[in-house]
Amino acid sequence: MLRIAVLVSGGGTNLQAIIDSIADGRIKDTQIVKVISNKADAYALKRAEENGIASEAVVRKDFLDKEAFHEALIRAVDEAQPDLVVLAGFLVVLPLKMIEKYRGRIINIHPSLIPSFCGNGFYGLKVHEAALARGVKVTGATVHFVDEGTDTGPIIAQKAVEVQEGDTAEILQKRVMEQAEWIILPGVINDIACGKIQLK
């Protein structure tokens, strides 16, 4: 059984994504052990509680520097006994720390088709804002493992998306959620869980 804790700052749409892949099938031998989010209000602790699933925040303004609030993130992590962490639009950059621990343990998804519209500033809808302002005709989705640069990780799985004539920030965001990242990130999560992926 593999053991994840996901990771996330907002909505967690990506969160459900997994919850919904477990619960049909998609996702074999799976089980989300946490949900850590670094914002005490965000919706994605609610989908946990809602699925019977233990959540915690571990919240920047509760400690007093940088330092704290990061022991505290490794903590909560560390106490899941994870076998995978999960970076499901989780906005804080890991410390090194955290890295070189779960090395070759954690992945992130991310809005676009890496090395396009990656790095640092590039999260949410800024990320669709600089696609469109690009004109780019193709944007996507890509889960990778997670190292010490900003979405420079190897590269595990990409899926196209089309932009389309009058896309707003918004539409796009959300074409690329349904057709992409719904899709590859269960998906990843499940060849970890079948023993066909592994950061070599």
Second form
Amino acid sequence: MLRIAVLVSGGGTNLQAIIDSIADGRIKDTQIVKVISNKADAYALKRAEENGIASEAVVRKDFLDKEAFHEALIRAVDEAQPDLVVLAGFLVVLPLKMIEKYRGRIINIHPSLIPSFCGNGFYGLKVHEAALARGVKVTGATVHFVDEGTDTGPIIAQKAVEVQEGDTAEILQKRVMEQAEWIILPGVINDIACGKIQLK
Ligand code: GAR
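Condition change, the form predicted alone to the form predicted together with glycinamide ribonucleotide (GAR):
And the full complex, kicking off with our chain again.
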């Protein structure tokens, strides 16, 4: 059984896709052991509660400095003893110590085709605003292993999505989620659970 900890900051639709995929068998041999959020009011925490999943909020302003916040975050993850850490819309730069400790065991979903529209400052709706501003006709989503850089780790899966005339950032975000994110993230987790993917 693959034990996963899911880290979130917002609505948690990717978390929901993981929960649903475990329930309907698209993800096998996997258990979400904990959901951790850096926002106390993240709707994702509600989703965890509704599904009987342990959760914890680790909020920066509750700590004196960044170091104490980072320690608490690492402790929250360690306590769950996960085999895999899934960043599902987690908008905090991970502590280096955590990246080293969990190397090859942290994956992230990013809402573009990396290396386009990624790196510092590219998160959430901003990614789609940038794609529309550049006028690309195809965008998509990427799942990758996390390393020390921002969105620089080895790519595991990508799926392309068409940009359509009249798209707003919100409409495009929803299409990328429906046609790419909610499919490839559960797919990668299942592949890891089945031993098909590992970082070499
Ligand atoms: C998703 O689109 C995810 O790809 C993005 O945040 C959104 C979270 O939505 N992540 C990033 O931009 C990371 N750089 P959700 O909370 O509904 O899953």
